Amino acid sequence: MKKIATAAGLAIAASLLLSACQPAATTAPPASDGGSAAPEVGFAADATIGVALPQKTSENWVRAEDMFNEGLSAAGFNKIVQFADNGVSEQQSQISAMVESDAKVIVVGAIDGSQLGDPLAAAKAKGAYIIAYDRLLKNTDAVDLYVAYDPYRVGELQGEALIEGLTAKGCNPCNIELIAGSADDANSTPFFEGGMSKLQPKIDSGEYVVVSGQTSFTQVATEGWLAENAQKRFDTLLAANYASATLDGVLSPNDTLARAALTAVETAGKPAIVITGQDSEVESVKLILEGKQYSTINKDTGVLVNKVIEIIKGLQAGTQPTPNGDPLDNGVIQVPVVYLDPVIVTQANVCTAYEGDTVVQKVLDESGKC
């Protein structure tokens, strides 16, 4: 919008005065075409920071809540950290309340990243900086940064681990099945596509056979990331396709769903399988030590939370974060990205992969196998 010259001159003078009192900052991005205000940087040290987390579907999210509470308090911020266990509408309301509380930064781990447009637009209109945490916010220009472990690379590592485990098993051809995450989670597709980038050539060659024929994302997605949904599907799948055939391996996108599939396999009285996972949940780390789950992905929650808090502290001091990955198209804009590197964990490195993770390290120490 055009401003009269006097207002413009006052704004420039105020800006110069502010810059003389604060650390140098990189240039803030311009307002989007949708008319959202440019995000604020250089705010009060005790400003309100909002963290909107999804439902408690995994141990990973519960740990994130504790770490955000502790880390933001230690940094001197007034924090609002909330789960939306009652679904998308609750998360929408929580974000709206954070806007009303004048949150300068709102961190969003979305239940469904495509259904938060209205409260996010209100946040941007008020000058808040919006960080998509772990899951991309889609179909909105009201997002400034995406901070996550590279989801496509996670999928690639899972595909590579499944191939490694099946090669060691020596099956030829190998019968495999596929699991994907919830369709409303923006990460589920890149997880699946990354894994399939490694597996599809072997399926095409006949080296791997998906006996059920369920190979599309839609066919193998797990609503809500719920273990009971994955186990129900596998109970049915095993009964229909593996009365005489042997299931050799499963591509699973996380530990919770991997354990659900393992429960179905054990309940059906089937032999051990090679199965992947993600999140380094304690129960799955134990299964890796026992040789029942082949792999997981270490996406250290503490490292991710600390990275976000580091970015928030920089914004408070007047400094924009520096992206390190290619921007992602969220359907409206190209979202700047800060990626962390995921690490594959198998029995070969489980004893050394969790340095600094006191929760998992305690399990390893108590196992007597490390």
Ligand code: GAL
Contents of the next structure:
Amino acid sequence: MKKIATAAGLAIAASLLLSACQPAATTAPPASDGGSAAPEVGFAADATIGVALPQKTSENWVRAEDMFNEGLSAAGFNKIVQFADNGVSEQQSQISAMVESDAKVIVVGAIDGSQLGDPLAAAKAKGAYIIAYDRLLKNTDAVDLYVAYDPYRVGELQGEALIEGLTAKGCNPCNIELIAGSADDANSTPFFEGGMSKLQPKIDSGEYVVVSGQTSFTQVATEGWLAENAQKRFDTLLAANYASATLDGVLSPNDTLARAALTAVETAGKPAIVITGQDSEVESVKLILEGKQYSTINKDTGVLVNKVIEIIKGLQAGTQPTPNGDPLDNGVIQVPVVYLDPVIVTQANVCTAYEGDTVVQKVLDESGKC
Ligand code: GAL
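For comparison with the form predicted on its own, kindly provide the form predicted in complex with ligand GAL.
The next block holds the full complex; its first chain is the one shown before.
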């Protein structure tokens, strides 16, 4: 009884869940109208689940691969978990192949969330349930749910941490520079906007000065999230703007790019800076213990992957997930979201912030500092 809900019941449940902010045209049609566009709910316990991951631009993605493989196998599903190291067209073909394999749920960590419209439309037409994982899928109606650590909140926490670090440093005014992620990643804008929501008032009041003048997202974005791109930009920027001025702080969207900026600062022989990060990468956690990187963000990958697997198990049993945040406009529809809370980590809480994360906990245990 519990397992197979009636089509009418499902349609009512779906429309209730999506009701508040959803334009009528985007409400999923009931399965009984032919079923082609209705997400699949209730399917075989050993069904195929596809997980399309982007490029290995940070440790969290690498860890997600293992965790999805283990978690989906343990849950009894047949799984296809793939990276798209060669870029967007590879990711498009991988998703198409998952549709061919009759995947009932397709989880997508998009390289470029605006470029997957065709394979996602094919997935939707076949009745697959599509989950945007960590990064929103944009400009498509073929996405059923977005599951992530709230990216705008991540940015706010980074902005707050930079302010905290600069206040402790005591600069006045403080010279800062900004880094954003890759423009094709749907997260890069909310990370940057969240951070700027905290920093802009201080820039406007003159407390903070962006000496290079590079303050727009386009000027500070880092193509492909590649460390070498951020480092090159910082080499040039330091030489051009900091011959006599002192750089005090940097808003960095993740740990990989924070370490790239730190390398440029060190290579140029400049004094220590306050710099933010994200992802709790092992090398950056070590830098936080040493006081060289001010902050990172803990978005425990295991918790996020487990949340997605729990949602998939629910779908398999015929239960729709419960969104917990305001739906997000992806350019075409309002996408229901399930958000987890990111946690800011600095030297003040680093020793206690990673219970349950065996990889980082090992680094802390071995550091002799916790
Ligand atoms: C983002 C992700 C971050 C970071 C970045 C680069 O989409 O949310 O945690 O890993 O990609 O890989």
